[in-house]
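In structure tokens, one chain follows: the form predicted alone.
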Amino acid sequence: MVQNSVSIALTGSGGAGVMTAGQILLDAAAQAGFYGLMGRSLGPQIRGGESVALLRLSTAPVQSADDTFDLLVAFDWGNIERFLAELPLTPASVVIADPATGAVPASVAASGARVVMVPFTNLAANRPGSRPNMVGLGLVAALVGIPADPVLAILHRSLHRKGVEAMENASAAVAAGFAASTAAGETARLASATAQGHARWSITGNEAAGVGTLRAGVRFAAAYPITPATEILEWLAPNLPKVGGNLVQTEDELSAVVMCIGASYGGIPAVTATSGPGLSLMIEALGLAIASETPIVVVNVMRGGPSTGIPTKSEQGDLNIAVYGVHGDAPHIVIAATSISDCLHTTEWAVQVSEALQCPTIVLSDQAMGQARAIIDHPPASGIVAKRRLFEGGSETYNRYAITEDGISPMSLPGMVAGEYTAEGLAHSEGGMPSTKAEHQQAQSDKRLRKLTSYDFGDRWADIEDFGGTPTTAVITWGSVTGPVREAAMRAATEGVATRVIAVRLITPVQPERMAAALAGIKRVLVVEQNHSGQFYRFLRAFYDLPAAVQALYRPGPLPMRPHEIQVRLKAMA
């Protein structure tokens, strides 16, 4: 059966090479002219353990997993029950397994999927130095319609450092997989695609976030490794020095955020990256950055919580702490990326607004975007320029926190003549001197709020798109759930249900006038998010004037939102 997208799951124990096979398949599909998305599901182990590579290949850009999997390839059955809820199968699915690894578990057979046995282990053993995962790679490529040439080209590029013999052995295994594909019979195949003349990027959300910060001018990073944000640091570590910057691995998250404040105080745009537990530790220092009006960017790649939670799974549970976590009246910026490619543009924008407003900005990503890899078109240059308003000198006394009409005061950098000032977390006067006067606290509080509420954030505050006709129903969403929401809206439009999707990127400061314009003509709203308590739904009800008919669709991780369940809700509402 030929179709526009195919979903594939590769599963196996630690050392089976599941992720390697998945990565080569994704890159080969891109070289053959397709788009793709590859997520991963891991157990709680620090190293090793069972894993699943989750791929969706398509003739069009992919932002979401599909409802079910067309093909499940099991190199072994180790702890498969751990992942079954993440691997929805139907009688139309095909399961391919190695008879050497035992019978198909009853829980898999219960799906009604057609089961095909392929002796990966024996086929690999016939070619010394070959591995079952490379046989599986060739088999899957043949079944879904990816030619051998791009598979072998990517394979050789990946293995050339291991020598000629390793490449020949792997190539022989891939060829064996192609030959064995006839045993599996007909399965889902991609519609033909033509390789594009322009370059595409293979990138994760975490890598995209790193690229965005560098594009915007960040030249210092300090961070403590934490799942699932560590890859941002791993990408920045070798790339920051190439543009004259530096990265420091600190002893903890407290040190990381304070070092960023110090670098920014010295005039160097700075970023740190963390996840929920690390953000909790950074909150007090973020208050210091707000009070001292020092711009920094904190990228928070969310995971399941609370406490240690589920480090390797995704969830949108950190909205409340990002918005409300700082003690006192502490206005700051919270921005959420809406896709893997948008992680680049959003972090780039975050640096710009943070520098312009002299205010810390929290960027919310999550494990689903951060650690998933997508084939995307080359992101165009944004034209964003990060620039803060600097002190230009003068004979008058310098007031670092001068009360201005737009709330933004010129900032001096260390060494500027006549630009000395006191920067600290105590309440202060315009000159920066500690003060307990009510008039100073009132004026500075007003100023810090005014600079955010009077700033024109422009159209980037949200992505707004109509699907089918003139909608009277809207879905308001944010973050990684945007992908399945958009796909659900596209499907609903084919069934006569017109839908407007409002994917909010700027969480705070709120934009009531822009939201009112986005909701013009809308009678019904569905709010979709991935957390246990409907944090975004309650946030919207608190700060925005929504239509009377509002429903919410939310649940915690680790299971992703699927387009079908959103589509069903839209049809019911209409």
The other form holds:
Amino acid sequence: MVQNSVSIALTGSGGAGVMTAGQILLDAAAQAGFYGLMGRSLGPQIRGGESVALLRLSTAPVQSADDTFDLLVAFDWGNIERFLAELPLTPASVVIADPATGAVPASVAASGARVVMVPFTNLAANRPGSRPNMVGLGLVAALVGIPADPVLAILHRSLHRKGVEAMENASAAVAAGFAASTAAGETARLASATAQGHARWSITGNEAAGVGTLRAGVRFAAAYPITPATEILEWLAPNLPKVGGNLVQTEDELSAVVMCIGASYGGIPAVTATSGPGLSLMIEALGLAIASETPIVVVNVMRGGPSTGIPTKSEQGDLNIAVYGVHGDAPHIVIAATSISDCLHTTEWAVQVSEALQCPTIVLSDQAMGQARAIIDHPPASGIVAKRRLFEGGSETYNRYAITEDGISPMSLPGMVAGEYTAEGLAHSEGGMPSTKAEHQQAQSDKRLRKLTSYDFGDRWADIEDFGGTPTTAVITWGSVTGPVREAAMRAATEGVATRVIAVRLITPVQPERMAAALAGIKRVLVVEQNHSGQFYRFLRAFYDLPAAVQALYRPGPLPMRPHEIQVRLKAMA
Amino acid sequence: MVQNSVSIALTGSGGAGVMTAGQILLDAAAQAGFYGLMGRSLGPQIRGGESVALLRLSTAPVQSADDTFDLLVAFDWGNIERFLAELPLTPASVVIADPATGAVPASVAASGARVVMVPFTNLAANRPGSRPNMVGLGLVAALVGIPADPVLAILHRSLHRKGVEAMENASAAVAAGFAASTAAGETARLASATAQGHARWSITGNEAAGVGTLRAGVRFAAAYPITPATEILEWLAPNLPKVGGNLVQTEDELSAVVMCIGASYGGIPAVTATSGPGLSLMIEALGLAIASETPIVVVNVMRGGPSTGIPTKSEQGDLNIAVYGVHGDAPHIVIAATSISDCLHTTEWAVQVSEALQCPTIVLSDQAMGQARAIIDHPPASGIVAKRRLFEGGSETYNRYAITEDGISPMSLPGMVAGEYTAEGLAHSEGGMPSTKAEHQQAQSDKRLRKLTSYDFGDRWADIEDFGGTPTTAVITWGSVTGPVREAAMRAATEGVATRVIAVRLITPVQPERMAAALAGIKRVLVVEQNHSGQFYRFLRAFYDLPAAVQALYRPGPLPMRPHEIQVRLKAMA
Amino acid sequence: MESLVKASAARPQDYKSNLAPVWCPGCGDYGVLAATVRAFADMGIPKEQVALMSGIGCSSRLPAYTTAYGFHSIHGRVLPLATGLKLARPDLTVVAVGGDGDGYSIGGNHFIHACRRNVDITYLVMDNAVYGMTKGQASPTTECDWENSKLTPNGPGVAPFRPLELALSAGATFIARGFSGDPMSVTKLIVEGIRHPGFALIEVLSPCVTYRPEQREYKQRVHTGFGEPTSDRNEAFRRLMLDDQFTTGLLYKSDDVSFRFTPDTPLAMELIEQQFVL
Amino acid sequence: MESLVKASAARPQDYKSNLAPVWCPGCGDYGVLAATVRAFADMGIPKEQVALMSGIGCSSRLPAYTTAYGFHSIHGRVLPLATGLKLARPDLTVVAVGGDGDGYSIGGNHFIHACRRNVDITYLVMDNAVYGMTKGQASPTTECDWENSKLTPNGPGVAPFRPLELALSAGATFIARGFSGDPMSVTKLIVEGIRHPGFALIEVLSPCVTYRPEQREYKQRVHTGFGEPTSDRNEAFRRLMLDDQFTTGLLYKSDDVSFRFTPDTPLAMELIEQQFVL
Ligand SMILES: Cc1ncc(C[n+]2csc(CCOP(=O)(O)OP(=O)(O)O)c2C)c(N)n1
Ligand SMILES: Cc1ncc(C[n+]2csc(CCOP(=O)(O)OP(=O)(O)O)c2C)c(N)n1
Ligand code: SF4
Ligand code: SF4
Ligand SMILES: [Mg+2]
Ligand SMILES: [Mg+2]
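Switching conditions: you have the form predicted alone, so give me the form predicted together with a further copy of the same chain.
So here's everything in the complex, that chain up top.
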């Protein structure tokens, strides 16, 4: 079967090298002109446990996992039960397993998938030094239609530091895999690749988030590690110094966010990244950043909740805390990335608006984007470096919190003569003096809100696209489920169901007029998100006027939302 | 003018003793059969600055300040401008001032209030050792109609430790005040007191909150001081040991809330109290309490926000963080007290439901209730001591997080044989083993939500009362603005505008059926609250189906919402 | 304290649960688990009388691997958790466990305050000078020039904490160091720590074979040398000045009184409420 | 560091703002304010080059009473705030100020980690052994048996922290104690602290006349006695063992290197992004 996309799972115990094989396959596919996505799932063992590489290769950019897998390659069956729910198979699927690891477990066989036995271990053993995972790599490449050349090119690039022998061993194993592929019979195969227009990138959402902040001018980061956000910080650590910035590891998240405030007070755009538990600890300081009007960006990569929850799996459960978490009336900016590549653009935008509005910004990403790797088109540079409105001197007394029409007060930075002021978290006058006067509280509260509501965020507030005809149904969604939603809408369109997809990037401040325009002609709305309580649905109800017929589709992680379940709802609503 | 209530402000610089005079007046009024309320307003000085005692005495229980003051007694004029906005005067008001402190400031005179000069200082000087504030006390008592006997009784009770001479000096000063009262002419006077049915209490909202927790069985408190919540903790400190409990001062709020979790895990009902900045620091641990199903109560006494805000003034800005602040899907209980006496009942109830549902409960109070003193009727004991559903042994393996129909799993406590388990903040199975399985995440999330939604909270979820006829308009409100709302509704009724007041005590879990019943026949809704962003209004939109015609009345602190501004809106809506 | 009397029937394995640890093969924490359950057995404490409290980290997974009561809580808060429990339930044996990141980084404030408060808790820190759970970042006890973390590719650049010294200066009354590769001596320290009527810090060098494979050498590096436990702070500081961070044994033990609640004369609620009656 | 050169034109009052302090008459913090502005004047640091960072408390109100840059932030977080600023803007003179509650209670973790990190910040702790701002509760430096707080009517029941000892054990490189009643010597310590290229702790005994009126006696109790500043930790601990918490002066100063960022070879963004290109 020739398909526009093929989904492949590679599974094996610790040391089997499924992640290595998966990543080489992904990058090789890219070199061959395809796009792709690779997620990973790991057992509970800290290290050396079982794992699955979850790939989808495609002729077009991939934003979502598919409903089922075409191919499951098992180097061994260790603890496969743990992963089965993440590996939907059908009778159309093909399972390829090493007979050395025993019979196919009944739970796998029950799917009805066709089973092919390939002796990876034996094939590798033919040449000492070569490994079963490389045989599997060659086999899968051959089956799905990736030529040997790009596979070997990527292989050599990743192994060249290990010496000639290692490379030759691996090449031989890959060749053995290619040779063995004929035994597998008919399996899903990729259609022809699109022309290679321009250099593609292989990048994770977390790396992309790091790049975005750097592009926008961030030059300081404070870091406390937490899964699944650590990679953002780990990417920034060696790269920030190359642009004259730096990263400091802190004692905790309370410190990390406050260090960012300190740096930003000094005029240096600053970022930190965390996940739910860490965001909880940053809440008080976010309030200070709001009250003192100090821009900072916090990238929150969501994982399963509540509490410690499921650190290695995705969920969209932190919308509430991001939007409403700060005590008092504390308007701020919340932006959600809608895909792996959008992690770059969204963090970049976050820095820009945060600096422009002197307001902390929370970027919501999640494990599914942050820790997955995608092949994306080269993301063009926006060319916009974040800019604050700065104090420019003058004869009068400087009022740090001057009431202005657009709510933005020129900010002075330490070192600027005559701009001296004390930043303040107490209620204050225009000059920043502590005040308990009602008029000051009202005026400063108004101003802090006004700078957000009167700012023109432009079209980036949401990605809006119609799939098929003139839709009267819209899906409103956010974050990483945008991918499956779009795929569902695309499929529904081929079934004659037209759908408008509104993927909201700018969560707060709300954009009621833009939403009203986006909903023109829409009679029914489906809100889709991945959490247990429909946080986005409730948020939309609170702040937007939606058509009377609103349905909500939500459920918790850790399993990803798949296009099919959304498609079914769309059909039912039509 | 004989009135059912008289409002009096006493103002003076540090050392003038306005608070002492105010409190004696309040307690004396109670002894004379009246009710009353006393708030306080202080300047920014840490100590010894100017202050105002804000009293309202009445023939019936008082839940709100009035729109304006009948009497302003100024022992001196120091920094009066700072307080003017809190002291609305009209031409019907009477200002009594000591000529020794200079002319009446233009800002005060501008109100058109009648000015009477009384030489407090001179009158006190007649008898060495007596003080102007006591003269003022006598004068005001005489003017408003409180007999000398109760004043002297209270005076003696509060001074008896200072010796006979002090008492006699004070009595003489009070007598001088009574004598001087004739010079004041016609002023507002209280109607006859109601019969003294049973002993009344003089209590602040913070003290009441302390009493409530103790009544319900709290035996452990962890404390980090913060304005305006400290008095709860300071009341508990000496009183908890008397019932076999104890309080520990902690290094910070992170510690305070977690110590409560530790104590409660051990089976001892626990409480902490804080305000916005402290609540922010407790957020992560609240998530742990939710996930591990450990009951605790956090009393959050709101002050002006955001950030450090206005620590000494009231606002209702922490609804959002209380409801939505916890990361992930984290259902919990939020209850708001509606009056000073309700602080007692509400914290008591909070402990009961928290223990019953093994779920943390946030009680929302505010500075206006917490730090104000009221004369209330003796609050009857509920007789209900909080009770957890406990593990009762049995032969099978104990499952701490057993899936039950009502969502509540019997809890075992350290010391119970065969009930050993590890409480868990990770996603977990029924037995409490860490799990990343979708079925466990779904089942436990469902169960944690179900125990809240299927519990019968009864009628206490809201206080519902109709004022006048058959209302088609309802005010939905919460917290301390319930007082002014009810007064507004009462007044509107006398003007022919019927209003139903729904004061929601149980904020979460929401009670859609009860609300629907409460809104039967209602066509228009006005939502009233004291914050800048209409947090409760947005919350209601998100979770309740309201009639199409909904208006919202909200504004930030620090000035209290007054009955008049609500009444005007009610009339306009009718 | 009857529960502290040795009951001959108890065996270490009775205190071990069936749950398979998530730990890497060779992780030092296995030794600490073994030492812990042996200590309980040696003392014969009924398992329902023990509560093992922990934060988050590889090491903090320990409670569920025992059959005692346990609480796997949040990162850095194990000491307030244990303190709350012990103050509310003084009848229990409360043992806090966790890692160097949990205890000295995010939990550093609770650590110094627990030392000062001196509540009767035994605190086992499995120190591997790394954040194991989050895949190998520097902790407060990591060497200044350790360059193997992506987060600090040039090394943390800061001198490591000396936890024993910090504990002593913060007021701890029982300060010891053990090595997971020598579980018997750790057992001994745990028994002594539990018997100590105040806060007992037992820092256990517990190699992370995955992110700090060089720590397999700890075996060669550890040594005794503190001498007999002292109760003199002066002397303890003197010894710590000579400590290379690999000296094991009980350094310091004083009998400064522990923070405890003093029960008050019981009063009926009505009487307490009298204060509000006018 | 041109800005550290004395410019003869600067007078202390130039660094003082018009804002009237909220402090009680007689509060020790007035002396600290005087000492601080005098230090700036003595050093002739232009006021736009100074940033005074603080947390929350009476003492934390100090920044707004100067004409320098300032940040009155949240309770306990002054040190990360100051650290972030100094790391991002090494050209500035960064001074952190606050109280004993702010610094040793809620801010305790940042305190020990700032000592360890040794970033070039001068930290003035106005220690009055009480929470002034919240009306008189015990702080970590309050005496065990101080019974005048409603929150701890029987006294805190715990031995007070010895901040200098804690700082030394946490790795601080400049440790001093001053007394607000002797502003000139505090000025001297501040000047030395600012000149010190790492973290400088200056603990200033600063009476709270309102909640600790007995502290008016500090005048009689303070004394010198540390001797010449030492750079030997051993010796510093020895001296601290003899300290009655009222010895003033500079105790310890070492030139251990401060944590600084090492700039890297600059690279264009496009080149950095090359790593993702296939
Ligand atoms: C608030 C918060 N921040 C960060 C994390 C992520 N995290 C989990 S464990 C850990 C460090 C563990 O190090 P350590 O305590 O030394 O334990 P080890 O794994 O080395 O035994 C971190 C940073 C978290 N769970 N919660
Ligand atoms: C998170 C938080 N918790 C509590 C408070 C209340 N609070 C304000 S100042 C203070 C203590 C101040 O003591 P200290 O730092 O010694 O300063 P002092 O007033 O004595 O100068 C406290 C507890 C707060 N503002 N924020
Ligand atoms: S990562 Fe290190 S600390 Fe964690 S289990 Fe493995 S060896 Fe042990
Ligand atoms: S309360 Fe104490 S510390 Fe605060 S200003 Fe007054 S004297 Fe100073
Ligand atoms: Mg560790
Ligand atoms: Mg203090």
